[in-house]
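The chain below stands alone and is given as structure tokens, in the form predicted alone.
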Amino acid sequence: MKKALIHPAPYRFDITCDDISADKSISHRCAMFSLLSDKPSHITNFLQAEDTLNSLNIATMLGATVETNANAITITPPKKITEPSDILDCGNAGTGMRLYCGLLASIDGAFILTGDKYLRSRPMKRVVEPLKSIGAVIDGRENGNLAPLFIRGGNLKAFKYDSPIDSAQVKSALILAGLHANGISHYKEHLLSRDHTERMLRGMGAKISTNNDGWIEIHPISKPLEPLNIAVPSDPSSGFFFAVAAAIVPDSRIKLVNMTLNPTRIEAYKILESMGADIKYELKTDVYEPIGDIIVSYNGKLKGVDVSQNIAWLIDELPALSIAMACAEGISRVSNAKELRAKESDRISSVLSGLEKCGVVYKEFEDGYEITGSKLAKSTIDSFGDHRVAMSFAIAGLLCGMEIEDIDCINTSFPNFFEILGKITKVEK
């Protein structure tokens, strides 16, 4: 199990960062959605990280061919998705497992999805139960709640599903199932979650719309979709670690280049801005996604904040945002965030465990926590195998130094994280 020692930042930094990892959510979807076409999809800047490469490998096991040329890949779909001869390994990716459940539920054949020990402990019934209710045959441990999952694809019924969970993964799985249902399907969430699936599938020609009552209408496809031709933008969730760094290291500044500026992806930046950081957004293009630069500058001591809205837009950034809260003046609160307990780790418990070791006063609730800002103390932090917990406390180390245990998990989403951090301070691994 590898460790990393982060030294305090020796001085202010001012850097332009054009090597933030490509967007994980969009890369996953590129690998999967290419299977819905009958022509090659061309993708540049596909994230070369463990999770997304697992999704790409699964596409090849389903019959696709992948050609790589410099920073571009071409995915040629099979004439028909083939039944794989082996188990499909999603690694650490809940996105990979849950979306492939929706995609494969209507495909004739038998499929087994598994993952690492962390993914095999994450709840899958949130997608399995609605899929089973429309005719999907899915089984696994705890009656299909835990992987490995066995899927016997077949005919699916059109549905009208009012989701109790605001989750882009659940929504995407049901949309993918709806594309092959026997009629028009409807899906509703009460807070808009990440909408990459809708945007990308519409761009490929799928008929997906949202009515005035908030129901997403999904028309089944009668022919293959158009292929993707996309440059994957940089990941604002990954960039946010360094946004927090600029906001807490005095007189520092960072320019994050070619981020997606999708409103469902930059809510954490808006919260950080409300805490006092100076943040500017510069839109450059808007085809599949709005893309541009984000400039974050230190603007004095941050102030405490209450976070209870748009949690579905913040779920990946809350660990890093918790570091900003721990450095802020006053008390910060997070509520309505029970979903944090079902991520790569129980992120409420994981983050608070780390903050306690750093001397931070907190209160834990079932759906969130309260943090009293203070001076952080150096400590040794267990990542619990969660890449976002590991990277969040590495950023905290810029103020006080930090030792992070079990850093291999960072490779699932941000392989060059420590390379970028090394531009700011000394990192020993």
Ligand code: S3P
Contents of the next structure:
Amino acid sequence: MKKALIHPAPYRFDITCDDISADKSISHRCAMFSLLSDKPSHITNFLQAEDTLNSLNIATMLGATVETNANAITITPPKKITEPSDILDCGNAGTGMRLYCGLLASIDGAFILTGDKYLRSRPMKRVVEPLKSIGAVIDGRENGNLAPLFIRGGNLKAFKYDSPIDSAQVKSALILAGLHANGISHYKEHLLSRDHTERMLRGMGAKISTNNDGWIEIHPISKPLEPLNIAVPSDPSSGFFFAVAAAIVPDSRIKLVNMTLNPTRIEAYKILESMGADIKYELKTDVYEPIGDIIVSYNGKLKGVDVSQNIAWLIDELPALSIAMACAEGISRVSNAKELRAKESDRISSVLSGLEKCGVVYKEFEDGYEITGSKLAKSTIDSFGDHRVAMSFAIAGLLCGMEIEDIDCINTSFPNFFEILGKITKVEK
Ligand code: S3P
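Pass me the form predicted in complex with shikimate-3-phosphate as well; I've looked at the form predicted alone already.
Every component of the complex follows; first up is the chain already shown.
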């Protein structure tokens, strides 16, 4: 297992970053949704990281061909999705596994989805149960809750599903199933979760609309969809590590170029702003998603904050936000965030375990935590195999130095993270 030693930032920094990794959520969807067309999809800036390359590899195992040309890929779908001759490995990606479950549940054939030891311990019944209730045949350990999952694709019934959780993965799995159901389906969530699936499928010609009362109406498709033609924007969840860096290293500034400015994805930046950081958003284009630059500048010591709403809009950024909270004046609280326990690691426990090692005072709750801001101490942090935990504590190292153990997981989402960090400080691996 590889380690990294991060040295404290020697000076203020002022950088423009046009190489934040491409958006993970959108890249997964590009790989999968291209299978719903009968023409080649053209994608530039597809995320070349382990999670999304696994999704792309699964698309090829289902019969697609992929051609790469510089920063662009062309995915040519098969005439008909083919039954793969081997198991489909999603690696570490919950998005890969949950969305493929929804997509494959209606496809004629047998499919086995598996993943690494972390993914094989994450709950799948949130998608498996609603899919089974509409006729899908899916099984796995614990009655279908744990991968490997076996899917026997078949006919699905139209549904009306009021989701108990605000999850884009559950929503997307059900929307994908609804595209091949035997009538018009309806799906409701209480807080709009990231809506890339709706935006992209609508762009491909699917009839998906959201009513005033929050119900999403999904019409089955009678013919293949139009192909995707998309430039994937940069990932605001990846950019956020460096946003926190600029907000905590005195007199620093960063310009994050070509980020998706989708409101369901930039809530953590709004929280950082409410803690005192100076943040500007410059909209540039709007194709599938609003896209633009985010400029974050240090603006004095951050102040503690209470985070209890719109949790689905900042769930992935909470580990990095916790570092900002630990450096802020006063007490910060996170609540209604029990979902953090079902991510790549139990992120409440892995973040607090790291903060404890850095000497930070905290209280743990089932659905969140309270952090008392202080001066962090250098320590050796276990990433628990979780990319976002590893990167969050690497950013904390800019203030006090930090050793991060088990950094390989960073390759699942942000392979050039240390290259960018290396522009700010010395990193030894
Ligand atoms: C994702 C949705 C979120 C997020 C994950 C990616 C997606 O999960 O945490 O990193 O691409 O749909 P949930 O929707 O399950 O909360």
